[in-house]
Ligand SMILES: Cc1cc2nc3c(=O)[nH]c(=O)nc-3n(C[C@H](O)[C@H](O)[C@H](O)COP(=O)(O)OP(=O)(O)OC[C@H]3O[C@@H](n4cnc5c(N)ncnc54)[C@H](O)[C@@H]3O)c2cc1C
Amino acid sequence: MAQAAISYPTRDEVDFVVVGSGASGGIVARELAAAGHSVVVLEQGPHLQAADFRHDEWAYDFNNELTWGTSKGNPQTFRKTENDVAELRETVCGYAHNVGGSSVHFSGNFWRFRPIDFMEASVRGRIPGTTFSDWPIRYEDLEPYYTRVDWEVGVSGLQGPWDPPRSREYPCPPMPVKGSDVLLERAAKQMGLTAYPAPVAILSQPHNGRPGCIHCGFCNGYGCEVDAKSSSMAAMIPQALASGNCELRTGCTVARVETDDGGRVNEVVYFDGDGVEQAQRTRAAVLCANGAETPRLLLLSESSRFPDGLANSSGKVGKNLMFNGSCSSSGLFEEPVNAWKSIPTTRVVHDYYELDPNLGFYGGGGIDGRHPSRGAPMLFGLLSGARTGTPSWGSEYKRNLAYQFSHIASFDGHTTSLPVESNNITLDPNYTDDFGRAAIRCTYMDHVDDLATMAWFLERTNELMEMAGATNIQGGYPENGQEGNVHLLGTCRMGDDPNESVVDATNRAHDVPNLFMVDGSSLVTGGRGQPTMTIMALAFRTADLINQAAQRNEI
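Coordinates for the sequence given above, by itself, in the form predicted in complex with the ligand:
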């Protein structure tokens, strides 16, 4: 698709500035531009294309070429509690800084939330130490937009036995099952469970002008070399640009969102690729910078009118950060199972979506089949010696590596994460980035129920491994609490009460009528571990509601 190169002068007022071009930003840009609005997308990273991506483990797994952390001039700090001094880390809130954001290098597991996810607090009741709440919208409100993600972004799958109702079938059939996942399926059956085709944002066959997957094995942490992965870079940005109404400005790092005397957004201040400060005038702004960068930007945008940060009269900006929990069991099989091949996972067990309340803790999740090193031989090579106590160099090392790499599989649990106010993103008082912006400081300690859920899932993944016939089974979960994640959720939560939430049920800021937050930050609960399908559905819904409001002159 040819890129229509429209360019808007910064002094001219555009209809919308979209900050960030990731999973949510790409959709919002496409939808607003296709409706005829003038749109400027400000993205801090470069516009990579499929041809730029390589099977280069050194670049992606070790040198973090796609991600954005301390060594790239964007320091992040971490502490477990507000009483601790935060320590500098390479990455705490991990994400890719390029057009398409983390949808470029994610694994693409695309689970819809279920009806229960939107109303679980009223079903389960209060959970001490948390701000566990119902959403102000229901599954039915989002279903048409989930279906738009399926068809317009591109999802492969098959309606499973417990899936929520859908108004339309998946556009692409499920991906072929991997050898290792056949073992998961058999083990699950023996335990009275059902493993069914994993829904993924990867095309199993050509769709919307993009090709089907070539099963190269480099998905998780890598960009797709053939555009079969349904990133917003591959699926949405080309259409936004083709509308002729959207200008994509890359290498542009947003520093502040400014407001006029009436408290309305009037311009977005950013550093361009040469580090020169610019300001784009706009009628409205949509923040899609993710669950860590959006609250940071709002806190950086304090002013005399908004002394605690923009849109923060509730004091909730940055709070209620949710990561999702996880566990993993891996084991060796007698025959090669080649879990590294093809896409990260082809089967998922969802029997434990909601755990029995009688267990004494809240939780739930799903289990899928994986390779323990995400299919990366070098990364695996460094781990395999430690696993079996074999040498980490020489011919025996090579023999073991070749054997273990193809004979190993893991079964991973992906679990709930409760919203806790003291888990948050704030501005670090000691560190700044290359532009002088205060660094992200992350404070996080998993709620006791989240730890119990991970431990419970680990017992199940170990059982499944054993049932599948594996030996040398090893498993674990972050028993002392997570110290970082790539799921960044809840920090500008949605709600009807302006004292308890940052955006309303249409993703519009309670405090600022022409400001919207549409990324992972608006989620009220974190689902069961794969939030991006819901982030994208919310992006379609918000754009739709913005377009309707604009028609009524209500932005």
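Target state, the form predicted alone; input state, the form predicted in complex with the ligand:
The text that comes after this line covers the one chain and nothing more.
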């Protein structure tokens, strides 16, 4: 018999309130609840199940049913510099609006950071115009938790020649290679590079009671209809609820975090599904809302004790935003390559993880194979005419579309992003959401080295396309600077110095001893374009350290 769902009264003090149920929140909730703590998870979206997901491009790509933005009463603004006027624009809205967060509709690319990522500032030295810094932890500190992600969340892969050391092999073998990625692998070999199976948070075979992938082709941007994608919704939340110690409250939008006279968190205020303000009393709080919503919540939680925002004595909350860079080259092939089939990518090239310093700029990254429209037929149809210069309507358009959809592939670069203090998340003074909360204002302009890195990777992806035998090669990168991204990193960075960081090496706020932040906001550097696995590993580590501290009565 299934265990009845627990319900905690809002005026009774629970051990932990976890804000957000995404990549990190689901793990933190599972770990704390399994250790016997009383946990309330506050999630603004609904609790969808596998059977709720469908192959509906219009619903997901155009009506944004899975994401959180202006259409749901949550406006945002953007400007490139602080001297510009911020304009209404959905800049950091790619995160999902449901239990499991963006882990429900992400691509599943799961690259570990390497040892160099945690100490690169010391190796490379100062980079003008940036706050490039070492992490207060090293790869060895996080490796056991990367392995827990592999096995407990579920990752498919095969140790590659450039991968960092691991204490245990992958639980599932790599996904079958796609035709388009065979071409990437051959082209890479001709250029003296090594393409190897891409590690993905998608099960290639049954694992932990969940089935293997059915290769439906609707993955990136879509929820998995069989739970083969290793989202926190599928892998962690059910176990958190089964513990009998965790209550999941959906439709709950957090407004602020309150503190007592001693400066400790004592309740989390939120609007419930009916728009009524509620407040859950708690002994501690863990913010897992993402790299935009977490700093927004801290800034909204200003008080006489914390006039610049909660946990912001350093003035660093919201600053050092990193997006990760990108580029893409696409081309047509004489035979069908069927890049739209199966999962987004099955091969990756990591020979350029660290670029030669003699190039004159800092950077690095990886290259993988994709379909230019994420394999979505409608999206490809709407973009195809503009891309190829062919008619965008009529019988010729239909013939071209049918041919191109299965004959096209893209090779994409995923690159570094340097922390720059002027790239930030702040509160917009002119716009509010449906609950009266100040809108997110994003200020962002890529560092010159990031632009140079993206341009360099575009040259390499074009070369790979040519070597693979493609025609009609077209490519690009955001040469005038990015104006949006789904990777939201660095805005509550980790560090030993409380004057230069927001959380310490255990993800605990320097200023508030019972407040933790464990999402993309705590990252010191952005890696090479796929941060979710590191976010999940940090969540396992933070929960472990919280449980140890709780046993010592230190929270």
